[in-house]
Each structure stands twice: as structure tokens, then as C-alpha cells.
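This document opens with one chain alone, in C-alpha cells, the form predicted on its own.
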Amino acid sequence: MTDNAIKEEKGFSFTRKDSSLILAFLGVSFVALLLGAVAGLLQVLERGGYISLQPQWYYLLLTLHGVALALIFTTYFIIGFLYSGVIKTLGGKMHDADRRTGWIGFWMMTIGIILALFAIANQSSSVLYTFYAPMKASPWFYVGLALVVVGSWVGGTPIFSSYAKWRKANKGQPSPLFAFMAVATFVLWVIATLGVAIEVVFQLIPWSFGWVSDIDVSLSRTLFWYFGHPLVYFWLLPAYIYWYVNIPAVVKGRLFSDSLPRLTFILFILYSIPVGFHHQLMEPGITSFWKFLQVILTMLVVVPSLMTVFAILATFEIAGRMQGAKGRFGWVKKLPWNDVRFLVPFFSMVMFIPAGAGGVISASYQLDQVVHNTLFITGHFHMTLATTVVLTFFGISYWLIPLLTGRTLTRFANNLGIVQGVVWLLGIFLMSVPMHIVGVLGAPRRSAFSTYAGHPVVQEWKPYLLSAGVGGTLLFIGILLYLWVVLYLMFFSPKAEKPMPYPIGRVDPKYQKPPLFLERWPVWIGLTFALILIAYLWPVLQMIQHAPPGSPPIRTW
């Protein structure tokens, strides 16, 4: 079994058309990496009060780093990813119409981030990252981002065109399955981004160009959180894949089931979107009951979470089992631990439960009125984005950057990320476990450094203030660590003798295909449609028949 298992690894060359377009993805995601890391470190410097800076450009940092980050990082990352296994699994080279369309939507994406990118260094467009009215920023900002979403419509293309044209290849017969979850991905942000396009264009860029004097704030904030939350599941749902997909290969085993996890991704798409009013619980102009409904299809997020928890563990058995592991936990201890590709990744799967529980904290009502604007926020969003999803990412980057550059993952490579991924973790615990507590203490987050003139309350806070600015700064030597390991496997790593494997876990042949229902799209487009409509007509028609008088734009600093 050990052997067979092995076999199933074989060696995979990209052309070189192909993996210049993944490149560049990634090569953009690397640079919004550093900057948005040096961002990073001067906020929470700023915030323990290690350094001094004005408020102005607190806030700019504050909006970089959200844009950096969240936006730019994760969304070229996910692409270049998502090109690459589908490309592996659906005939080993894009078709040329679709790597055009691919570049399209690249130099759209990257055109739209250079207008953004400059209204935020010219100090007129801090306003974070969340398109928050009243808050105006310059319209150029806008049409930048806008351009961003749109672009990635483009990039996704290609996705779709090479899943049909296989589906069209291969009828009667159940796609791959990282193909399937890619497709899934990007419906999930096709109909999440949405939301999103229609605040920018209809609402923020007409106020902000000054051809409308107000703007409807509770619409522009429900638009806006309408995709904040199925964003959240755009960032996840790649590390999902490479969970499901990747690692069984990596551990050298099988995957658990090839059906389970199309089902988990359906139901992600089906729960993760219409559920944005829980970031809304303390605003007013929504009745109690759609936010009451949309709590309850939030908790229902957890049912594939868990499904997921349950497949991966069962995948690391049965690796174990295949490998001679006996005993009840013998199988532990046949894991990859010394493996990059492995233990980084790992680490995000255990940080994912207590990101997963302070999720759920944050969308109960009661306890949301307790955390509520507090940095328990920051430092829940922190876990989940850059533990669970963040090294995932890394991980994948330890074995996919030398496939691309047709070098070696060295053990000096291997070695020096699994101590990124220490550092890494560490720096988490010491930024996000205080986040928490002093977010409880009633820390307010979105605040530069003060002393609310000398309160005994704010006496309290200082020493999780204090940790988290050396959590913050272990995170930013992460990242030059991680940035060092990437620059050595594009250049300096020894080119490979014969082509490395591009890991792709297997089911078991004596298991039953998975049902072809699955991918019936139209209906699971539908459905999720469906709940939307349940979820948000009847309360957006009342925002809309109850408008209160629009909002001027207003700049606090």
C-alpha cells in the first residue's frame, strides 16, 4: 500500500507560458506581502506605545495594511494557487485563449492597485479597508479597487472555461476534485463580490466624484458586509483545498472520501453568504429578526467546518494505517513532521479551532455586544486570516515556487521555513491571545495608542498592549523569513534534476464515484440565490422605502 501510494507522485513540468502567468500572480501577492508587513509593524508598535506617529498616518498604515493584506496578498495568492492544480488536473497546460484572458485580468487587477495604492500613500484615502460610509476616500481609490474586483472576474475565467471544456471532454464522468473545489471558490466570490461592486459603482464612486451629495449609510454598510463575511470563506477555502486535496498526497496516503468534500464546499457556498448582518448586530435600521435569521445561518457554518475537521483527521489515519502505523494514535507518529510542505500547514489546522470559536463568539448576540468594536475583534480576525489561511499559503509556497522555477525544495529551504513557521505561530500567540483578553478589558480596536487622559482602566491594558507589539514584530520577522526562503527557491536553490512531484492526493479505487448531483451548478447557484433573496430583499426593501437622510462624506483626520 506504502508503495503504491508513493507512485501516485510523480514528477510534474509546467510549461513555461503557464507558470510566468502563476509567477506573476504570485510575484504581485509577494510584494503586497512586504508591504503591508511594514505597515503592520508600525501599527502595533504604535498601538503598545513602543513608537510615536501621527494620527494621520497611523491611519493610512492602518488602511495599507487591511488593502495589502486582506486584498491584494490573498487574492493574487488564491489565483496563482488555483491556476496551478487546475492546470495539473485537467490536461497539464492552459489552452492559449484562456491564459490570454488570464493576463487581462492580471493587468486589469494590477492596474487597479497602482490607482489605489497611490490615493492611499497621498494621505486622501485612509479609510481603512471595509468601505465604510461616511468615510470618503478618493474616488480614484474607488475606481482602483473596483477595477481589482472586476479584474478578478476576468482571472477567473479561465477556471471556468477549463473546467467546461473538460466537463465537455469527459462526459458522464466526476471532474477532479481540486478542479471541482476551484470552481467552487470563485462562485462562492463571483456572487460574494456582488455586493460589493454594487456599493462601489452605484453608491462610493458617485458620492466620492461629488455627482451625489449624500449617501444611504445603512445600505452602503449591509453591500459592504454582504461580501465581508463570504470573504472571509474566499481566503479559506483555498487553504480547504490544499487540506483536502494536497496533503493526503504529502502524508502519503489517500483521501478519506472524494464526495464529503464536494459536499462541505457546497455548503460553505450555500451558508457563507447570506449571513452578513451579524457584523451588523449593533447597528440600527435592521429589525431583530433578520438578525436573529442570519445568526442562525451562520451557526450553521460550523456543520462543514466540522465535516472538514473530520475528513482531514481520518485522511492522516489512513496515511498512518497504510504506512504500518498499529495502536490506537501509532499512526501520529508516521506524520511528515520534519516535512515543510506538512508541519506548517499543520499549524494553521490547529489554529483554526480557536479562530473557528472566537468566529462563533462574535456572531452571538450578547456576547458581540461585549466585543464589539474591541481589539478581541483584531485579534480574531488575526487568527483566523493569518494562521489558518496565511500559512497554509506558506506552505503551499515551499513546493510550488521551485515547481514553477523547475528548482529544489533544499533541506536548508525545508529547514529554514519550518522556523519561519515557528516564529510565525509565536508571534501569533504573543499578538492575538492579548488581542483577545484586553478586547474583553474593552480595548477599543481602529484606535492609534492613548491614554484616555490617565484612566485607571487603561492601566490594565498595557501589558497585553506590550505583548502584542512583540507578537506583532516575531510576525514581521516571519514574513522576511518566509520572503528569504521564497527569493532563494525563484533564484538560488539548485535546479532540479528531474521534475518534482505536484502533490495530488487519491481516493481509494474500490470506493463509489461521487454522485454527478454534486455538480449540477445551476442548482447550487440557485439555492444559494434563493437564501440570499430569503435573507436580504425583504430588509434591504425596508432600508430602501426608510432611507434616512443621506450622509455627507466626512473625514476624521
Given for the second form:
Amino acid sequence: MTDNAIKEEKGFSFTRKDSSLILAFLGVSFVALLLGAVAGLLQVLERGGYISLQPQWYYLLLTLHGVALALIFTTYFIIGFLYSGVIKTLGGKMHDADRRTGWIGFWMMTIGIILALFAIANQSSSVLYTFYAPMKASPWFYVGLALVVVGSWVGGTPIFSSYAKWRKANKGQPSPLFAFMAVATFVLWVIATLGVAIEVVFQLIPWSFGWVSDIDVSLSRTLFWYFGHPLVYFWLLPAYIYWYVNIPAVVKGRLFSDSLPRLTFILFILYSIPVGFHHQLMEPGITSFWKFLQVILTMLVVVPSLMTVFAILATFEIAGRMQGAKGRFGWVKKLPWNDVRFLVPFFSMVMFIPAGAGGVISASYQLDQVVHNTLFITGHFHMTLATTVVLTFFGISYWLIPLLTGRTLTRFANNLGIVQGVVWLLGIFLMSVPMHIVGVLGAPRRSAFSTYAGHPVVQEWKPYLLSAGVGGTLLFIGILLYLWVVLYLMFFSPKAEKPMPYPIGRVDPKYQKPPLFLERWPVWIGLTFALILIAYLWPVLQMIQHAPPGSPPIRTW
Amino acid sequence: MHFPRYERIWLIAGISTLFLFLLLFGIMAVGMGLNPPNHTETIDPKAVAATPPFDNPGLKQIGNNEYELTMTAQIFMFSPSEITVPAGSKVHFQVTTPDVVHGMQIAGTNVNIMAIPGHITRYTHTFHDPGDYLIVCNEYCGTGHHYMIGRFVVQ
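The form predicted together with its partner chain, contrasted with the form predicted on its own above:
Complete assembly follows, chain above in first position.
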């Protein structure tokens, strides 16, 4: 990767065609972010009792919030970011055929989203983003989501094919780390989405159109959660890519190691897919043994997570020492604390500590009984997805957008970005922490404001819900600030005189090259499928053979 | 693959904690029998109201301080929705739903189970502390989801 270093000093610019494709993906993600944020604000105010919405509107907004943020914002942003790094590390521009495929994927996804949003807006599909059968949304909602998933597979093809082309042209060479990780992220995504694709295409679509009368609810939930947990790793891995690959350059250091992050990503693929049952611990139809087995596999994800903590901190220390830090903790002072590209993602790393602990609690075989389906879960994933992942994505956009538009990240944008990060932290603190507590006290998630017939326990919940309303409002302000910076960097900040660098960390040349066996994808994918078969084959066969009579479609909103 | 010394220490500490966690879950599950609901009994969701015992939901005493509670969770009510048992009672829940997915949680206790159409959920819990507990539906089931409640009184 030494040649990258030379390029880096020269700065990097994308070709016009490439930057348009990436900006198209990022652009849709920002629109989704705004839509989801408005829905989120109204929800959290309603839940706190500050405003009063008709229940059908509340649950419509809840569906919109989940679909816009969990499914649209993340997927589009991730594809845009991965394209940028793949282009940067694999030759500087995308092959014309790959770019065409990228656009086909983009339009498939976008048509899908328009269909799904239309179905949500006409009140036919308030089934939340988990769309549990037998609540039946409009068939176009499911068709739209299926198009998003299939479109994302098409959108991922350029990543795979750019990587394959590079490997062919550079036989015997380890691939650039960013490209390796982008491939790993998309391998995980494709394997994980197979479950939801099967659910939507073979169960939900025929059933919602009325071609078949009944649906097997347990099986549909199992297929959903087979996808639903790896989905969170699909969000997290791009944030990890930024931490592992880009941040070392931002802090003017070196990569701690080139092999360890590759191993980490392989472990994430292996351990994150066969684990969906931990979302279904409280339901019948799956016996204890299989639930317990999947809890063990879930907990194993602790290992690559701890490896990441170590590697990131080591990177920071190396960076500080390379800049002449003295003493045990002198390196802390050398970190670029006033640089938004570092500080905002640093916030996200710090927040990942309580977020991860909450995850261990909710996935615990017995502890889940206390927190399952309570606001604890909502608090938890607003710390993981809506803080760890999102703040890192914000940090990425603060330098990636000017790079794509040929503008500069000004001091003004930098400082506004930092203010945004602080507002976000404060918002999450006031919203998510109370959600965790009130969840343990028994307040359910996904519910509109209710006095629960004046039951005394609800009085105990009230202050926490009021605080969540304030926190949610701050988060909304945070999103407006972010979008302000984004618009500024897209259209108004001064044109850059010379191209700015795309930060890619270098490996210390004294380290050995990463072993090539880490790039033997058929082996890792094969192993993943073996683990999936071990964890799922028998219980799913049981579910099918021992299936109850199915459920007809029901609309309850 | 080469691991630096500090990283080895960190990994060993981390992995040992992991095994300690798993051991604890294992002891509680196997040794103390603490498992979440896990039965695979099925029922026709369209015929719940005609299938015993769900044709006649309610609380039945089956022993000294031991009860069987047959409950249906449906849009947007639990039946029965008011239950009273003496403190120290062991209650065997059997719950199902004739329509969509519901959650049945007794706030402040470990009773937190899902009702899935086509399945019967069984769970046993002993209520030691007297009190007036709120039952909530904790899985979104439609417009009236947040009005779907019940009361569980332990005297």
C-alpha cells in the first residue's frame, strides 16, 4: 500500500461519473434521514405525552421511521461509502460496466423505496419495519422491499467485480484492506438477506396478493430474524472499516496490523449470521437446545468486538508516539481533538461500550426475559445504530462529500460538525439511558402514549418518558445541524484549489504481509453456511414438518 | 498469525469472561431449569375459541398454591384480563392468539412471553411478592395495541 501513500500526499479526486454515482446513493440516504427524523421526533413526543396523535398516524410514523432509517438511510449510505473506498484503493476509478451495474442497482432500489413509501403513506402498510405476519400490508409494500434487497445485491456487484479484477491483475498480492473489508461486508449482507428475500418472495408476496390463503407465522419470523440480526452487523462493519482503515490516516498514524482486521471481519461473517433465535427467545416453536446454541454463537461475537477495541486503541497510541508523545498516556494529547473527522467517530467508539454491554444483556438467555420487547431494546439500538454507526457515518460524510464535490471542509463546517456531535451525545444520553431504565421497569416498546387505565406503575415510568421526549428533540436538532453541514459541503463551501487526500491508513512496513488464506472466500463462505446449517437446519425442518395450520391475512390498523 | 503480547493478554481475558458468561447461562438453564418458553405445541389459530382449553379461558387451581392460567391474547384484549392469586402461588401459563402476534408481559416480573398464531406458549412462574401488577401487550398488534392491558393481583 506504499503507492497509496504517495498518491495521498497528492490528494485524490474521483472522476465525475464516479462521484455522481456515489452522490446519488448518499443523496437518497439524506432524504431518508430527514423523513425518518421527522417521524422520530413526532413519535418520541407522542410517547412522552407532549403531543397527541391519532393511533393510526402514530403507527404509520413508526413504520416510516424504521423503514426510512433502518433500511433506507443505512443501505444507501453504506453502498456509497464502500464504492468510494473501493474506487480509491483499487485503481482510482470504476470500470464502465461496473458503474452501469451500480446505476441499475440504484434505480431498482429507488423504485422499490418509492413503492414502499407510497404503500406506507396511503395507510395500507402500518406493519412496522419488521412486518410480522399475519398483519398484512399492501402487497406493494413487500414488492418494494424485495426490490430494495435485490437492487442492493445488484448494487454490490461492482464491489465484487472490482475486487476480482484487481486480484486477477495482482496475483499473489494481498488486496488493499479497504477493498477486502468492503467485500466481507457485502458477503455478509448477501448471505443475511437470503432469509428475508425467501420470506418476502415465497411467503409474504403470494399471501398478500391472495394467491395463497394462509401463512406459517413461526417460519416467517425465523426467516426474518435470520436476516434481522446480521443486518446490524451490516451497519456496523462499514463503521469498523472507517475506524480500522481511514482513522489511522486521520490521526497521522499507522495501521496497527493488516491481518488482524481481516480476521476480525471473517469472524463477524462466521458468528453473526447463525444467531437469529436470540431475538425469538420468548416465543414458542423453538426448543431450548437450539435457542441456547444460538445464544452461544451470539456471544462469540464478543471476540471480534474486543479485538477491535484493542486494535483501535493501539492505533491511537502508535499515532501519538509517532508524533513524539512521551510517557504512558502522553499520546492521548497528540490526537487531533479538534478535527471533526476524528472527534465525532471517537464519540461513536466511546458510545459503543455501553451499547455493546446492552447487547450482551438482551442476548443473554435468561436476562432477556426482563428486557424483551421493552423500551430497553429501543434504548439499546439507539445507542448502537443511532449513535455508534450514525456518528461514524456523519464523520465520514464531513470529508467524503467535499471530496466528491471538489469543495473544502472549512473550519466553519468542521466546528458545526463538532457541535452536532455534542448535541447528539446529549440527546442520546437524555433519551436512551432513561429508555434502558424504564424498560427494566416494564415499559413496552412500540407503543403510543397510554395511561394504562391509570395503573400506579405508569406513574413510575412517566419521568423517564418525559426525558426521552427532550432527548429525542435534541436528536432531531442534531439531524438538522448535520443536514445543514451536508448541504453546505455539497453546494456552498469554497471550491478546493487542489484535490484533498482520501484518508487511507498505511501499514508499518516492518509487519509481515497478511496471509493469503484470509482471502479464500469459498472457504469462509462455505464455513459460514456450515454453521448456518448446524444452527438452523433441524429447527427449521421441525417447524415445517410440525407446522400449525396457517394464518389468514389480518389488518388491525 | 502473530499476536503481540498485550493483545494476547487482552484476548485471553476477554475470552475467559465470555466462557464465564456462557457457564452461568448454562448452569441456570440446565442446573436450575431456567429456560424461556420453548414448547412446540400447535393449535389452529382460526379455531382457538372452539379448541379446549381455550374455549374456556381462566384461572384454575390444580394444587396447593398451584394454578393453571389459560389465556388468549387477541386484538385488543387479554382474556381473562383480571387475575388474582395468593402470594407464593406457582402459576402455569398457557397462552395463544386467534389473530396476530402479541406479547404478554407482567411488568416488574420475569413473565414476558410471545403469543404466536398457531402455537401455544407455556411458561411457569412463582409469584412471591404481593402487589398489583400491570399486564401489557408488548408486541405491536394494531391501532389499539397500547390499550391492550390487564391486571395481575398477588394478594
